[in-house]
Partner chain sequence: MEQIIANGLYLGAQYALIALGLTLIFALMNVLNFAHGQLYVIGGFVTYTIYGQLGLPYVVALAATAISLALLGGIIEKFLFRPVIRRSSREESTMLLAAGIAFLLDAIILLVFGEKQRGVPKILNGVLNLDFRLIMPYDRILICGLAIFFITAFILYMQYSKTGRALRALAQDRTAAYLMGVDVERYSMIGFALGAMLAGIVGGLLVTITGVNLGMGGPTSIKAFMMVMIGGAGVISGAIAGGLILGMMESVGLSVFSEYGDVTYLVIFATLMVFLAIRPQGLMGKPWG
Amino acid sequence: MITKRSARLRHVLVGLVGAVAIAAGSVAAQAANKELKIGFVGVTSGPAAAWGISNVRSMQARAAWINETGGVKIGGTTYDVNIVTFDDQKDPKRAIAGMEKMAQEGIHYVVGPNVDDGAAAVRPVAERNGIIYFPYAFPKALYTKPASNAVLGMVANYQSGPAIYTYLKDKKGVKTVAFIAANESDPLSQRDGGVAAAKALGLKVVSDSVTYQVDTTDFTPVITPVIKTRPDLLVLSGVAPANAPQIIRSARELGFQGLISTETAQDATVLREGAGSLADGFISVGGASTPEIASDAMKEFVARYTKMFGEYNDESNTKVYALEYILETLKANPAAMNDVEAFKTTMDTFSAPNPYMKGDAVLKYVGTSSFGQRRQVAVPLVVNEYRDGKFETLFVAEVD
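In the form predicted in complex with the partner chain, what is the structure of this chain alone?
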């Protein structure tokens, strides 16, 4: 009896020692690298969740990849990247609370918010607390002096629109254009920018007043008056990926045979499921995952993202970049770890190879033409055409 009890006790003790050893090992492994917190403040719930989820998942997939391969080395110290997230529910008040949370956690670099009003609302908090943030919002006031803490994380519609319209005018003979937008600040401002760009190029705008509620589910009644104007090109200004296939489908079913385009990023699976072959020829802005330009690193990113979350989102083609820019800039100037002024100084001269594109593309800060200072990441302006369930690159351009 005593022997049995002793044996059981010995087993328990061995188990405990083993568990302690594993725990200690784990702590030691974690303690090997310091932690670098990067924030995300954006919308990850509700009707616009798709905007922010593709954003934050891009960051999480990239951070996991970096951490798995030993971390990121900045100024002789190796860090594991920890993404701290905050769901602002597309509410400017919540976005402010999110940015304040980032400040309390001592975070100096934040990706987001995803929309115009949120990005404008967080500006005072970011400037007061020494935070550089990378919004996906287009108001120029965020990026022009005296503002200096916001860095546009993508190509703005007033940059991509003229390039797309010029291409379609020259190559496809487009002469008339109609615009439709959701009744929200982002799509409306994008529509106004698009209308101005189209007019400047000599295109005739035949309809620009039709708008729809963001929660519209049936677009046939909405789009009918626009189709009656028979434009050569129908522009879906600032269209959400959830709405694009439905609008395309309604337009095609109503007999529209012209071109359809947008200046926002879309997802091929969503288009295929929602509109099928009716979406063939749809033109949108993408990132760098099309076979023609994607590097091996981009392919691995897509594979890792898919493995981590079950399904890739093509919107992430553009959203993979912000974290890369933050880390590469910090590597270029380690003093910027806790000093955003050093980060700003580095932005003027920063240059690093673009890991996601084939060829000699580089990461650099641009925006001099649009904002008078380098406050935009140089995401390649990749214009895609959807066909047979996938995107094909129509042309690639650069933003200065």
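Since the one above is the form predicted in complex with the partner chain, can you give the form predicted alone too?
Chain only, nothing else included.
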């Protein structure tokens, strides 16, 4: 005999079973998405860690957003994006090991490395294994023929340097420039490019031979001979985020009152903690966005990134683009999922709406003027001035 109580209990149990079945079906539907692995090989430890951390966090924040909203549809298949990371510790040998790891996992698209040596070192591995990689490194040989697998993920120093020097010459009356660089290939190369650009603009270079070791902690004896030349502008070529506030502090404490700039991106928090108000007026390349041009999608990205990691790095305004370019190019030509030659062909005519800028801005590959082929992502050149603990936009330009 079935009582009313047992009937009610059976009804509840049936309802619970049904709910569980629906939930299981929902989970199964979500799990049905295939996995698309995108790699990162770059520096996330040491003095230059901020560069790679910005990369990784940008990719992870964007991937989480994509996956949360259903994944990315490429051809007829929907994928969840999985970011596979490798810290190369700014060591070319480790960068090679990292790229080999990506190849072993069947990954065809990788963001990084963040420095010249690492980007050059991984080239043979990338070309041999059919990997397109997006370095944040400036040697033109990576992006000019016969090279074709590297895509510059930002604006190069030989593109931003002339823009900064021209602005400071016209707006601030700069006539003399001094350069200081770490004794490593990346910053030395950037210094040489900066010196050439300054001279081409008619500026007088009063010092360009002073270097320092990356583990320097007392910059007073290093910077003293440079300050004695009394330049209007002191350029910190290729300076790592951890070294920038130390050099700035030493220069200001020695009485230098001129302008200080760099063509590398910096971290406002590191500047604030390391140099405080002494860093006011410091000029650097910023992220590819400003409040005036940021779209609602960029604002949401910043909010999601901040919620995920508890802070935000302005450089991520640029670093968010690499993953976006990879996915949108794959969407434009699904054959490129396993064929990087198809990806390369698509780059020549690729165009898609830029979700991170207001108006009708588009994603496209550029670089013809600098490299003779489209091997650079089009991102705005934003130049910032540090003041009162944060970056303020100095000017915005474009690169062909």
